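Next up: just one chain, as structure tokens, the form predicted alone.
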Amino acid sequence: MWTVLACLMPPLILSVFIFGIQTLIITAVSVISCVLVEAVSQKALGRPITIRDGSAALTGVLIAFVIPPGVSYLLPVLGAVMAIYIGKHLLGGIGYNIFNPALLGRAFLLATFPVAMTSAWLPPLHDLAIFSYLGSGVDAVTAATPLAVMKEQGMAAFTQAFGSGAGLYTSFFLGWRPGCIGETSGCMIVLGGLYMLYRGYITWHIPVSVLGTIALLSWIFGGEALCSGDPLLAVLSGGALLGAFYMANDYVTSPTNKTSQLIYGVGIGALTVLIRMKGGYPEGICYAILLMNPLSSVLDSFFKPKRFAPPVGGDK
């Protein structure tokens, strides 16, 4: 858990660089609600407190990364009381839970404050001169989402104000465009999810599945012709790499065979690229990963391995 939270502390760092420090605000008032929410819920259902252990911090910076950087400092808080009361501990504690707390936190947040939760944005704070150089117009002029405007206004729209070229890809993935708190750097993402690959707490199977779903899709179904979206842009758009390495990868609500995993994610890209082009809201991947959760056991059964036992009697 220490380790992950480790993980997730350069997107955090460089979310405060381009948000401003507001963004710390609500990273910390979701940490320290989280725990304290659980040191309480612990303490009320006679539960040994756990709050060392670091699970409900994770979901605290978890939570804050999937809303975005302007609500009201009210909104993390009780983002806090449903994930780890509601969605963790009344359905049995760390380990028991079929919902991602996290996410469930953000779906409740989402379903109560539509407004704060979809307008919130802000621009990003600084220009890089790396933009203008590769020419591709990024100018700061818009608080909306890239996949708010390129659904609600169209691909016209987007072009106009996010730009076009190797400069667009450039300040997507290094995070300079308007998103939730920890979700708008790639590149930050990336590496953490790396790192966490290179140390064995995560396989590769569920991430590359997914992203690689959303990429698929959208490259056949995302453009004004069949295959003629652009699936770089949808991956780098939104918060596709957040939920892909850190989200879908929860211990507790993912599936542990390999073959499960891998069904798990083409389901959560299946449905995340649907909700984006056929749902109300311009971002699906949080209710895809909720979707899939309740699956993942069932997967888990179905491609359980089969048991071979030795002949009896005979030579082994």
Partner chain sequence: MTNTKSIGQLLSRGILSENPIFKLALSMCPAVGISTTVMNGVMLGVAVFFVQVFSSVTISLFKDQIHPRIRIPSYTLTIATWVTVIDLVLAAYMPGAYAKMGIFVKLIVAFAIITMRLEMFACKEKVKDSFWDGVGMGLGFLVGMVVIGFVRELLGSGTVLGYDVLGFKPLLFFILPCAGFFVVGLMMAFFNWIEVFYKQKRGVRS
Contents of the next structure:
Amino acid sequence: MWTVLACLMPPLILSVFIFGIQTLIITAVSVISCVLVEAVSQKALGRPITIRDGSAALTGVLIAFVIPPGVSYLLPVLGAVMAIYIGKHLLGGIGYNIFNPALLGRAFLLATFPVAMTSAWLPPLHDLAIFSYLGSGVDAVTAATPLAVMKEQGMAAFTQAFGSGAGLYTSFFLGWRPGCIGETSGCMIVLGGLYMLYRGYITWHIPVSVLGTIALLSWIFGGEALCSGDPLLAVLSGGALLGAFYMANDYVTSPTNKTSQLIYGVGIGALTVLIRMKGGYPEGICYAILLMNPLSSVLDSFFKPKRFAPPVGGDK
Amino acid sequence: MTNTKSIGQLLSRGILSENPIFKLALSMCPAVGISTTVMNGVMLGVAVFFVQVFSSVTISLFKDQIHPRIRIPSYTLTIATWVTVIDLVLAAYMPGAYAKMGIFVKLIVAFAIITMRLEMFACKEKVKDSFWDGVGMGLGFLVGMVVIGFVRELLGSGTVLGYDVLGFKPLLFFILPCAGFFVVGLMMAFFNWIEVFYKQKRGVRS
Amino acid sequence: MKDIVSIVFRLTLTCLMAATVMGVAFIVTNKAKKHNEHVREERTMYALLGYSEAKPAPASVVLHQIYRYIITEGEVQFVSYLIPTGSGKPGVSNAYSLVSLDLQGKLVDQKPVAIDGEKIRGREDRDKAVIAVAGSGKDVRFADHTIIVTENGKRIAYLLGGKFPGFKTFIGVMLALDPQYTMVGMEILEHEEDPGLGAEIEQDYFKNQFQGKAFSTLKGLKVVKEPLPAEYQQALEGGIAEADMARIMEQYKEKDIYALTGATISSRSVTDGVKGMVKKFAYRLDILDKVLKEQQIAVSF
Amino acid sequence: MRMKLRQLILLAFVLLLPGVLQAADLIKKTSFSGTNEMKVLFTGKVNAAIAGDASRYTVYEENDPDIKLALAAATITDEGRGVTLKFAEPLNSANTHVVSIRNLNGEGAVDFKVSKSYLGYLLSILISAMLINNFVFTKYLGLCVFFGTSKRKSTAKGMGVVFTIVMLVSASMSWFFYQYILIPFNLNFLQIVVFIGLVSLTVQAVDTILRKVNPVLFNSFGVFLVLVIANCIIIAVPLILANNNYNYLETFMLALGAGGGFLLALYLMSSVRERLEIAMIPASFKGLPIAFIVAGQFAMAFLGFSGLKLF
Amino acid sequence: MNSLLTFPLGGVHPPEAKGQTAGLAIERMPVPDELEIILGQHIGAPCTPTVKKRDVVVEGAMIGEVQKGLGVPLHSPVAGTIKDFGMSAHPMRVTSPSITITVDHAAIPATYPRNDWSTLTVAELLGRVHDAGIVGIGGAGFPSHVKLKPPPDAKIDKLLLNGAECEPYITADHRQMLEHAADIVEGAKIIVKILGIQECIIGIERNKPDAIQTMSEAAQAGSTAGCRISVQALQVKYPQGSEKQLIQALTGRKVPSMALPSTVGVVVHNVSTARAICDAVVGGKPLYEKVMTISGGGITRPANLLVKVGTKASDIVAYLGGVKPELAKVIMGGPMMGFAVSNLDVPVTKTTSSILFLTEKEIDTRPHSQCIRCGWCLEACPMGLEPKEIGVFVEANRAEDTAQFGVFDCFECGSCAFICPAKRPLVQFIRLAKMKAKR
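So that was the form predicted alone. Now I'd like the form predicted together with its partner chain, please.
Up next: the whole complex, starting with the chain shown before.
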């Protein structure tokens, strides 16, 4: 858990330079409330208190990562209650939750504060003025996320707002675009993800299948005509990378079998593209993962690990 | 089931110990579905109340005439009749409230609680007892709906019975469909917890 | 065997009894129900005109229903209006005429329609009457329903209902215009937008923005993605003194519509929808008025 | 039973085909795109000079033949097989539009209607009932049975399949009764009694037939038949179709969607509850309360489908 | 030596930690004053004593015998007097019946002159193996003569000698292969003759290059036309030394669930068992001594010891200069499959291959937490089982429902528990599950 947390630190630090110091405050509030809620729930339910295993802190960071940078500090607190108490401890604590707690928290916040969660975006900073959004500054500025612009105003407006070509990819890859706190800087997420892959904490199956499906389907259906979408843009915008590396890969809520992991990833990718293009929200990976979460145990029951050798005459 | 039950017992059973929503967990659909405001809860609760009372009384009145083999169809017919009547009356005289409740009024016909009371109580007991049993159950349902409606309305829109009490909308979530599940689930757990708590307390005392 | 007879007998009896109860209930409630069907709609209309239960509309205010039909005969299409030619007072048996215009706005014919004043509000009865007048072999299709409001015979407002696609499904609205087609008010009748987002279109601070927009402004109305100024919001929500309110409303009269935060698409849908409705209505009413004037057709409005 | 389902699907397909072949010979597909665009796809290559000439088009809403819509541009697409019409003002896609092209095919004009496709509409009824407005998670119907039979995956599957079949049959019968008996004879107020009666009848019929035809199947699925009556979805679907004046195809789609959605919800829920059975749930939450909480979480996940516009 | 072989499914790479003892020659431990010989030394029925209290026995004399069922005789490791019949501490079963012998230090150690076995019949050979009390020394303790008499319908074509020694720390087999290579090859030849086959493969993990070298030379020297003995180097992967995994690595054959290796035409013996068979057949020496590895950071002087069966762990500790203060856990057997012992009075049995004295640093003392479904155990399990599910079911008191996960296929290699990031005692869960699911 602590390693995963460490992998999430680079995007967090970069987010301070992209959106200002308040991202750090939101993350801190989120982490502290998650840890507190975890401790209180465990105390109330008479379980050993395990806040030191880092799982609550990780959920806290992830909740902060999937909310816009301009929201009130109250939001992560409420999200923490939903994620940790309702989403995790009522179902039996760590390991038994069906849905990814952080995303459950986000879904709850999106339903409760739809305006803040869909409009509190901030234009990225370019001058290291990391304190400029603190205090009253937040209300005055708004921005639209790339996917929202694409969905509501079309590709032309997108190009006008974010440019095109290599510059666009670079700024998106680095993270200089409006978006949730932790989702923008593709480079840092990929870096952390690759480190986790290298250390063997995760396998390639889920991230590759999720991102591959998103890229493929966006290429096929994403453009004006068939097969004219921009796969790279689809992967870099929204929370695709964060979702693929840190949310979809969550051990507890994803399948354990490799085959089911691939199917699970493809399902997430397909649902993401479906919601992005036809659904009610500009970004769909949050709901795509939530919708696939309950399927992970179903998939695992279909694809059992390959047994060494079945008994003679088959299983009894 | 003992034959002699006081009115108080019959009432309290329906409202507390065998509350159709929190204890028997029957007829959950409206409890989750339209309990976004107290008023909705009251309206449907009243509708269910009348259907329950009328059906209980009807079945109790005709219990000797009902052939045991067509028991269930008779119950269904009776309930459907009374639901139709209530439905028509509401549609005619309270169109505003009726529009809000959608098809849930008509769906009272599929409520397990009503059939269950008819089968377990009204077909055996005296008219008066059946009446009070129906009243108890109907009230129990009403109370459940009001409680859930109160929580959801207060938290969701900051109002009670339409009157603004908080002055702001705390958590929009609670008037959304999915919150109904959470509220009912948490309340059921709360009632379970109270029961266990009191049993323990009583156990300690005795 | 005896059992079966008994069962059948009792079941029949039960059914009969049930049917009796339901039948009685139906008969007793039917009239009230029919009466109530239009009450809500009418209440909305009166509310848009500024009347309420505390301040009921005077008897001199009359709502004149106009029903538009499209009649197709082969390749030729007419636009026909079912208009009241009598006094127009509800409850009084009215005379109605079907005035048919060709697509260029020339009068084709005018025929009286025999229909009762109350019955005209029921779709089936009305359609039947129009088909009977239009003659056989023609395709008659109901298009829309608008209301012209007069006070002492003088036009004071138009009410028009309409439906257009919103962010999710359709949004149904009713608009009130003054005789110069300036928006008097708008009411959202139905929608399935997201709570907290698109559903905010039914809030005063959004729908009242349309109030007072002149036809000229309305024709070019757009949606701007700017935060709603605080004073304007106060004025729209009606929490301030009347004089201030009038001043502020006047100040923002020619401004575009401020989009709802997080629900630009819904805001734009409503704006575009309203714009289209008013433009069409104004175009048609001008033609109709011209024809009625030229042909000296006596109408009740 | 699976065979029967397949036949029903096949039947539905055959019945739906005319919807696909709706437009005139020349026009293959029409659709709205964006707020002020319309796309037309022809069956073959068309004369680009004519099809690309905006002045040759006349477009109006079906109900407003007197008001012609101003066309900004007509652009040839799809290698000469299609044309995109761009309008000056946003279109009201709620209404059917009539497009007429002069001299496209020699003499005279080619007229065709552009509206949201009917097949798409049917499918959207199905998808809506199944996912977007899932009867269990967003409309809260059938909860008693839902919580009662979602403890085991096998039970859930059985219940879902039986329910879907009974639903299809009873909804079809209800539609027939409603359209040909209740409406003509002005007996609408009897709908509750009639619908519940038809449901009971269907259940009884399926029970009898199954018992005779396939006793093995009956043994595994028969127990669920009784429960079907207590499920409010089964009575809600006829009521909805009566309310919305659906035709038969729409009714069929609604019933299929409702049944499929119920099956899906049951299956997902049961797989989750099997997992919860071995979890350490707090004592007062054991059983129904936690099932409700999980259902709420499902409902939150299903929010993702909200606003889904496939067609 | 062709490309390195291994088994394909699962497996883990625990730190080898063999360096402490790999270079140490086998050293004979002086006999302590008293031995406690547990009667149930092997799988099958425990022995019944054939001696009485105060009987005087000589080294190698039979002191116990199995009267009914599967088993082999038990021999006295020393000359001495039967002191008592009592209960001894037992690593797995808490206590177990045993015979206590007071050692007669004055007695002359027995000698076993080598004699020619080539004239003996198969039945005679088998008799010697049985009479010498030989069981599978590798771990399970299965009576060897039974393994050498495969069911008549099995077509055996290969003998595999297991020199993989995949458990960390243990170097007993390694040292024996270095020091007694010829005996091992001789033993292999005896087994080959008993089985009536012609081929023997010795599998050794490549982290013991010196053993591979020595054994290859010995195998070459010992091979004859009718008996080809070869050495095969294996990849280093735990649990290579498990019977089914070794068979798959060396022959590619898969032993079906709940079946014996003979169903795929293979017989597997440990290298040290082969040596014991050689000693029994060639010298007539019963199995009463054992080469063991004593290792770990908690013991003052790690060693490879030749120990008499019945020597208590405490005696070994005393001989090796005592334990260090940082000792945290004593394990009998390997760190993966062995049992933690809380009592150093546990006597050594025929199957004890090591005693490890581990320090805080060498073990993970963190408390275990709930399963987070990471699925690592699924990948580690060489049998393709789902240890996480079994663990969760056991924790939920539903151990009896675990047969669906193939819990009986598990041979408790401990790969899952080793890899588990939550440090869940999965092997203990599985043992519990096996106990309950049987019922």
